[in-house]
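To begin, one chain is listed below as structure tokens, in the form predicted on its own.
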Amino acid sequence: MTGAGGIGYALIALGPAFSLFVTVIASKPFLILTVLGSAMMWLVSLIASGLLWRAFLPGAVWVFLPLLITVVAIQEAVRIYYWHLYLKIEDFLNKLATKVSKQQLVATDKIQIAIASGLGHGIAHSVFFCLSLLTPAFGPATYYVDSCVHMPLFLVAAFTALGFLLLHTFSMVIAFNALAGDKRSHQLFVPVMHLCAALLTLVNLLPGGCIAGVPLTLMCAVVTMAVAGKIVWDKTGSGSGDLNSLHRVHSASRL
């Protein structure tokens, strides 16, 4: 493997995040701060999970099942806490907009904040679980594990990171909409899909399991994107909402 291969793995894992950041986030300082804050919240949830399971690792393979369930539960609890924190920030931004005689946050602004929040979670996941593994990928060879002789470990990590990047990003859109509208089905959809994707990574531990485990994880991401896409269409398809109102609030307030 060469440097081109290592860069390719990194682009698989983080290419969509870079595209979203450039097209949606980069021009709005508040959204950049939202990405950073969300990534920090995800890291806090990971540290909490690590402290909880530190005494049990490394251990038998069966330990991974309760570990993943615990990690998902903690991250979903952090998501709900993050939502309540967002409500306070939204109230502040609306008051600020009123004070400077600008339009309050509209549906499109809220969707962008949700995307930025989910993107922070997704980037943190990809950096921690994929980019941290890629240093050897820039060398002259590649690496396989006994349970997956058909795909390099780096490629498995890159595609899995891509799946969770998309899952985290668009799950936040679904969660924000569900919590705002008290939609029970979508409130359950987010943690259930997150848990399914996490448990499907265990398939990679079976002989040849990565051939099925990686596509199934990506399928969870595709389903999540489809649900989030429908929500965005329902909220903005009629043409209501101003794409630039969040930017105007910040420009006027000099934040």
Second form
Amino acid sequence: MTGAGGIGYALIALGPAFSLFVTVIASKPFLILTVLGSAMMWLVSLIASGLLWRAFLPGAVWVFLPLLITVVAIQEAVRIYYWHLYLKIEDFLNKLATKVSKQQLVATDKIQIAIASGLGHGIAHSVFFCLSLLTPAFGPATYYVDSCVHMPLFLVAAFTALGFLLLHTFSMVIAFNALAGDKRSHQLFVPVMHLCAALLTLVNLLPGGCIAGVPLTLMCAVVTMAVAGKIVWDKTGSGSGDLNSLHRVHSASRL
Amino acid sequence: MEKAILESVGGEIVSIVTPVSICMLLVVLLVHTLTPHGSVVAPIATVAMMVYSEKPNDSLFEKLRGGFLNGIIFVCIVMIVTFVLFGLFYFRFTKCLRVYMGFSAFMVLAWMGGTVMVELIQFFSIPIDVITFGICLVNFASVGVIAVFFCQMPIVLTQGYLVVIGMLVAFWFTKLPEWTTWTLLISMAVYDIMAVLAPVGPLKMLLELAMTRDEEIPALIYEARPVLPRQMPGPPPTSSSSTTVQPRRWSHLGAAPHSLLNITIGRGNSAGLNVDSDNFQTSNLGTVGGHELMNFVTEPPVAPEAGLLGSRLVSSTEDAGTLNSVSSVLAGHQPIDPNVDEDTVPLVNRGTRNMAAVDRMELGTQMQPRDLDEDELERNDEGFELGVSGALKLGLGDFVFYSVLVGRAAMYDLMTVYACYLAIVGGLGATLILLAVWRRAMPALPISISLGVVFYFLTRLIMDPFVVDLATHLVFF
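Any chance you could show the form predicted in complex with the partner chain after that form predicted on its own?
The complete assembly is shown below, putting the previous chain first.
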């Protein structure tokens, strides 16, 4: 739907990612590399899922259910593997910090790395599931799917990509925190939420289902954001004890 | 107040990944705009297609075979030309080299740049007349040649022109037929490994020669300046001579002949932007000349030379930089005494003309003996001298071939572009890490190109139908 439409869809899907990138990530080169690295891992998991299910698509509609379950399982496994990789990198960074006599990683650093990793996943999802489909959207027409006559395909894809971007970003924060602190409930929360969000998009298959599907996805994203926000607030808020331990301190009183 | 580690780690890598990304982005935009889907672009008769000219009706086997032959011939020609250049460099025909390279760069910017500009003007219907266009083009090309070869200009200008040259050559390469492009990329990647790592490889010999003579390698090389502004507290009194002594282009620890790869590309840093102007003028040579590629005679294609000569990635960084610290931490050494911070270490190797350790002692900081020990510990017999502040360098040919891959992916769909972009950047990161670990000149092409090709075919054949099918059913995960 012309250039304005295409740019609009792209901004819906990637606008929050862009602002997160500019405010949090762009000033620290390591975080930029983290975003690229985690995006690449997500891409590899996507290719693995594709290899697994390529033979069945395009196929019957019922294929989607086992497909989603296995794909979400693959992605959560990748997340656990990524966590183990992160532990090694954290160790390495701390050694490096000692070597060049800088401060070791503090809590805000770790949260930033978690945000960057999640953002990598989210941006990869948005790019592959929304941006790469948008090329026709820059043309003079638009496209409606049979099961959704209310919204163009591009709009649904953009909103859903937005939802999943936020979901991926903040569930990585929750996952890092949960795996570090070994909190069962939060560890389970992440895969369950991911699976819920994925299964809820199946609602879109019903005729007229996208009216419900899109808001449901966005609601999942909001719930994830709320949980992540609560975790971060607890970690850095005033109720958590000595503020000095979480912020940059003067070298004299290094902890 | 101490800065966080997170703010400085990785700066050099990002300063190399950024121009590569910009070059790829420009090539994708050009390809996307000027190559409408479905149109058949008449392939240009070039040296690269001497043996086999691909026609759409040929069978798959014929295309593969023809492409393979084209690739082999291309690599042979490139190898011969590299040896010729090496010979010229060896016999010190510097004037000849300089004139040739300046001319080639001018031809790339004027001829290829002009062609691309004309196509863009036609596409966007920009109202501009011939005379204005001619004047602008000649000025643009002249400034480019001067910025890259002859004068010290603001670094952004030089870097910008290098990226533009890479983009123009890459765009030109995307006009080759499809199978030839892929076989060419793969052949170049294989050749790169051989040329840089094998003992008789021309690039390795060139590097060795340049090091023993302490001159710039004659090639177009993109250099990323150091990221952190160096605030030197001022050299210690005993080393005040260091600022007046011409810093070595290459520093060695240890005897030159067998320590081929004891190299540092580094110059003293706070004066670094100006210091190398002399050396820059005398021996900074580079070559790219696209026009040869358009000749129908068997004159060697010049453009890939830049890729060859530059297809190795050499680097050295300051002590606080990622790569040095990465390598020393990976080697598991004890942390250096905290007194050694980034302000004193670069002085260890600044301004030394000859390689004796004694000279280093003369520089006077008392950190030196310990630094030497640390450095010797960190070195294997092919060690990098990593104590000098410097910059990562990437040959322009790497820019060209990465962009060719991404440009060719853009001719299919944007999804392949994103996948190949991630693959190439991942490969580049892996190469840089290998560089830090092995501390020798690394070929930058093989890992990235092979990952890129694999991802392209996987995406095109498997992921594209998968994702499109899911998306058109509005099922996401």
